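Let's start with one chain on its own, the form predicted on its own, as structure tokens.
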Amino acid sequence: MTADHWNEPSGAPETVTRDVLIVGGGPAGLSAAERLAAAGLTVTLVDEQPELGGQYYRRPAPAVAERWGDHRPEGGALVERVRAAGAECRTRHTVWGVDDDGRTLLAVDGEGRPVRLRGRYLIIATGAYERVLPFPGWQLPGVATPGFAQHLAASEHTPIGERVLVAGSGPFLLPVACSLVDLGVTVVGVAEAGTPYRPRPAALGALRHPARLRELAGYVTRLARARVPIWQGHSVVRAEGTDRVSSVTVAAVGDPAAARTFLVDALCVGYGFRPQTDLARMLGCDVRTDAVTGDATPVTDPRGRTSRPGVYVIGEAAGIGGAPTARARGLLAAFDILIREGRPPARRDLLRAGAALRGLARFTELTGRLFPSPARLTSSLVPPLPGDTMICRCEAVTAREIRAVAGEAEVPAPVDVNAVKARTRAGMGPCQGRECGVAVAALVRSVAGRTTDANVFPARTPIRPIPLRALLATETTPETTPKTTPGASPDALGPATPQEERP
């Protein structure tokens, strides 16, 4: 929570009731909103950003769009269709919790005013976080994620630095490096922790996806023309500098002795993405630990249905698959709701969407075979970190402090991430462990004789920082603005399940 203007009155919170409430204005949420609103249901789409589009369809600043154009014009066209269909779009609205009834979402608008959000159906399309793993020096200014560099390039046409090294793992690294090259940046190299681009039998499956092969070939060709090397099987060992990063050391994975150091003024490191599941977990939806990624992932069917009746989780929040998969998931969730409302879509549209999702799932499986497992990367890169490596950047907690608590004999077993959080404050900062939680769990697991089933910190209210006045105002009598279709069926949301994670 933030204490800014805490004593200024916020007034009674507004309560918004619609047929469908969608949280997240990226490809999945937009695709669902377009179909549902076009079918005549009342739809409210909320997003914390100033503009719809999410990270993938992020809108460029007006001056940038006028001079440089839109890097993904199909995103702008989709946003326009959603608005034209009649969906209410509330940007600058941050959902920060779930009310005691287990179904009303608590939010604040851009002015810090509280808003209660309800829908007969609730669609969670909150997207993903970038997966970051700590290393010595990652807290230095100038160290960022590839997604942040891409955001600066796409929306601001601003390079993150003049001499940049891109590292981590995943197919996202190459387009980011290309975007930097296009801005005139000297990209000293791309360090990919896996070996996805080496010829091998598993890569033959890519022949079934010629469009993706052409895209990959385009990135590789552009980087080759710019003389940007791609080091496969390499990761960042450390970053150094005084007031900001000035050098980066890269070594072969598992062989730190074979290291090379490069002078840079910016470093972009990321290991793909992981689902943003805080809200789904707070709503009591069942989650499972993905064996490949190690992530807590909501249990859903192909339509996005969760264990909670009337609650859908779609897009990257349901599992990482890329923007095309997110759009397909959004479409199938919308079709399922329309069927339940007695407004079924054309059979050909339903079959086409299902076939598209199955085809995209095959490509996602192929990608998973070519790139290293995030769970394996975490287990191999985090436990060997030096003791003075900063793990929780918000609270300045080191690997040595976490290992000490995890290994204390007097702590009742099993030690888990919650015990470490309570004893060290790791995960108590503004990001609430979204960046360090995976590493903390890996360190706890690496301590001999200690185990933990949890790979992330539990979701806590508020899941986003909010003004204190907004929290106080939620206790006042709400103003209501219900708007549902005439003759609408009763709420589809089932009763809330007991939530151990809710305070």
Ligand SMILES: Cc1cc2nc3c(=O)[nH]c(=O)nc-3n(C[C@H](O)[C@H](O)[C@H](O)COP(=O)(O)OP(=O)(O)OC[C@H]3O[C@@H](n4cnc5c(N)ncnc54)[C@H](O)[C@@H]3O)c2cc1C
Given for the second form:
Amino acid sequence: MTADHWNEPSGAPETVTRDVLIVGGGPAGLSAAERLAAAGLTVTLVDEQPELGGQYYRRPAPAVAERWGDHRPEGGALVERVRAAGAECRTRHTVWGVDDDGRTLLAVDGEGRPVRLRGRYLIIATGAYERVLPFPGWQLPGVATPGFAQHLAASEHTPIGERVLVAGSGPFLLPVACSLVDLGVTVVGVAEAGTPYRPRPAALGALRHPARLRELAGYVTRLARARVPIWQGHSVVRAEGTDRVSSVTVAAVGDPAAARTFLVDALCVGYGFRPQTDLARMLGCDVRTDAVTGDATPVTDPRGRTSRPGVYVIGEAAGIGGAPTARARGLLAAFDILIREGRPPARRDLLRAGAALRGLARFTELTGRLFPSPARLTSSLVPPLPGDTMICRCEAVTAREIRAVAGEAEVPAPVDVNAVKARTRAGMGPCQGRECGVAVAALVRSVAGRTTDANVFPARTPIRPIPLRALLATETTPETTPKTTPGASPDALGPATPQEERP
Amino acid sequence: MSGVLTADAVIVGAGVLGAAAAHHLARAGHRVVILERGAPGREGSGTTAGNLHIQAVHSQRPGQEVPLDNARFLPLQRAASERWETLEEELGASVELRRSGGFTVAETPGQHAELVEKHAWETGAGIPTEVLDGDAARAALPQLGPTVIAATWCALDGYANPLKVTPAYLSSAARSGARTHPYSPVRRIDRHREGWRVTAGRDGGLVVDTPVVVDTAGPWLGRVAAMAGAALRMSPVAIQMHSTVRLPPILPHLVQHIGEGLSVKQVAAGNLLIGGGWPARTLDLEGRSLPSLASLHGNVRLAARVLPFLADLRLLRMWAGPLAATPDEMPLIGEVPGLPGFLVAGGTYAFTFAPLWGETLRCLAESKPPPVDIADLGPGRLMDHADHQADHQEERNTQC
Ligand SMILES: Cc1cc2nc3c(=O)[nH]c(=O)nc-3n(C[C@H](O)[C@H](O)[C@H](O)COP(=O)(O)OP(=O)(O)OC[C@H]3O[C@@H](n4cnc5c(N)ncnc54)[C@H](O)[C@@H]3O)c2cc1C
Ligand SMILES: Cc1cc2nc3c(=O)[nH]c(=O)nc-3n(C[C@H](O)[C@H](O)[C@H](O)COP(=O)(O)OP(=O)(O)OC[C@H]3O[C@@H](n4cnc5c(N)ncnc54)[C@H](O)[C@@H]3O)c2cc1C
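Next block: the form predicted in complex with the named molecule, after the form predicted on its own:
Okay, now the whole complex, with that chain kicking things off.
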């Protein structure tokens, strides 16, 4: 490598300028892209995955699709329509930050090249993370999340193990258990921390609940037929094993005495999903703490508008609601932009989309009432964890170390998550506290009480660790000719008012 | 008035300087009260790079208008260096102190000449350094890139974990009876009898009478001094840092640049920290300053030119922190003329100078001679043009 190599920028970065820029090609982003592109706006959709579809419409590997078919063909059809409508689709593009102008998104492509992305409108459809809570042994190989097991099953047709226990909370555990059963896996049981399937699972279908609950009842029946027990009010106490998980102990929530141990070669534990909001926060969209979930969630209206003019947050990034809700939100955001652009959709479409979202909201509310609230689950499961439980897996920080700092009297400062981070390194690793942040906060609260406003780690650039080499090519910011609709109305994106929570 | 506390010294601001002063004063038997507006050690002292700069520093960080006076700095650096040597023992705590030495590199003949000149000053000040040509420098540190044509080596350069230093000072002070009041912003400072009455707390409910006030409020130092009636011409800025993912040990020394803003080192946890005083995007004295992407690019480009292996690493996070700069970029320490008992300490490289300034503040509070000559570093030099001062600082604060 010569010195000149570093003195010269190795080529000006590509700048993409469109009417609408969408981050996230799941059900929400795809639905918005289809409508906007079909109406004649220039649209670029970026996603860090190799294929569009997001979590719900994740495409099966080609060999798997050929042999086993596509488990959700409507997803493939939607992707086709988005492409046919003329939206530019850029996969393997990871958005990692926002430039100093507060509006240009910075991405790196699959080859590590920098790409700058601009839109008169920005739509953030970055979906959700799985909600994980620590327990002793969760760092063992063979312990995974339900979503990961589901992806292995759907896109690779590969079982996560031969004897698997599924645990956690929420409606997602049942379809995952069913997929595993379909692959011939022995599912030793499903431990659900709440008690949603009461009085008797079989009674659920008869309750004339909406489709969502009928679907759940269907899973319950299938599991019963496969003789998979569902233990309600139970959670994982610990996993054990040497190189890999070999046994898991399950007990009634709040009563660890009545514990039972099962031999397994894989364990899936998850407590539903939580919005992935880093990008929205970096763009300066207002966030509030959701009372039920305890998550910092962008403030949006039903159209996905945020506090920042021209920036929309849709799908699970705006709040967990499932794939149909994500699609409805995508549609409403697209309609709102089309109205602002003077190309209103048919009144009938508008009314239908609005009604669909309201109906779906009722479903979500109903499911929400069946399962324990994530905030409550967190505060009941995390504080009793034994001291040697690894809380931050990246930096190997235990519950004991966090409690020690949180309870320390010598330095008379109220302790919050940031103090714990500074003193223990919890949250400083590659995931930047996205996995452990909720648990660290719960531990701090249980020891020190709620002492300051800071109960989440702040959103920091970069969103994902990015190769420094990708930065070396970007110094100047040449403006390539914008590709926006001729005669389009002036820039909709409001002034940049970057804001983050106080440290 | 009921509920008024009394103290021998009130310290405003629990950054590394306030904490060091508290340690020295409390250990000498003084009753110390520390008032901190937020959580201790979170501003400049929680965001600093944590370098112990013992060889002469690059005199002009990016965007800095006036170069600092390197020759004047060196005796102070030497005095600070000696105090760091015994600090862990003095505090009874590990602060991850590492004196593993550092290189300052040059890439142009002009910069090479600067290294030779600074080496002469260093020798004069009793700081041992060595000038190496490019190949000798690469032999000593093979990670250095081909553009490096010379470097100085100083075995005294080092690092201490800033997340440990301020808490360790505060713990030591607490063991000697000092009381820290976090989340207690100082709101008023009034003349009271022979001394001062300091009013703090969100509701102004914390009142302390004291003969000595130590203003170590970092970037807010000017605002706090104004409460006591002193208009100081300060020019606070915010600068930023970058951290890579963790790596097994690869870079044993601190690496700096004589002509451009650069400092790179590997910390105990394995992350490489890249800094050099690049300006942040915002200075936000009410909230949190935000880092700049342009500075990220500039700093990383420079770092990867000097240390090419960095290009293959991943950036993990970046952050910005506020810094109490003076218009002449020199340290600020001393009693405010006309305000007996009102002491200030701050300015650039305050982390390196913390053990020295802590001790110096104790001497000033006790009206004893300071351990180093600080006659030209006092606040008097920032008090001319009285009419423009307040305006000037407000402008700097809002403009960033
Ligand atoms: C691991 C996992 C598995 C799931 N499996 C199921 C399932 O099987 N069935 C079910 O009903 N629900 C599942 N869900 C819930 C699912 O999130 C929603 O039902 C639905 O997919 C939400 O749609 P969305 O468009 O809001 O987000 P998603 O479908 O999550 O799409 C978001 C997209 O944004 C992309 N993205 C995010 N951040 C960036 C970035 N910084 N740069 C570039 N691209 C980015 C992601 O790659 C992703 O493709 C799963 C969720 C997760 C997290
Ligand atoms: C990114 C960065 C990198 C740096 N790198 C180095 C380095 O490598 N080496 C080096 O020597 N120096 C470095 N510095 C400089 C130096 O580390 C810091 O400036 C130093 O830590 C500042 O310490 P301080 O105690 O003066 O101020 P601060 O740490 O800023 O503390 C001031 C305190 O005063 C409090 N306060 C303010 N107003 C009030 C009020 N009204 N009432 C009560 N409390 C108040 C604040 O909340 C704050 O906690 C760096 C600085 C930054 C920002």
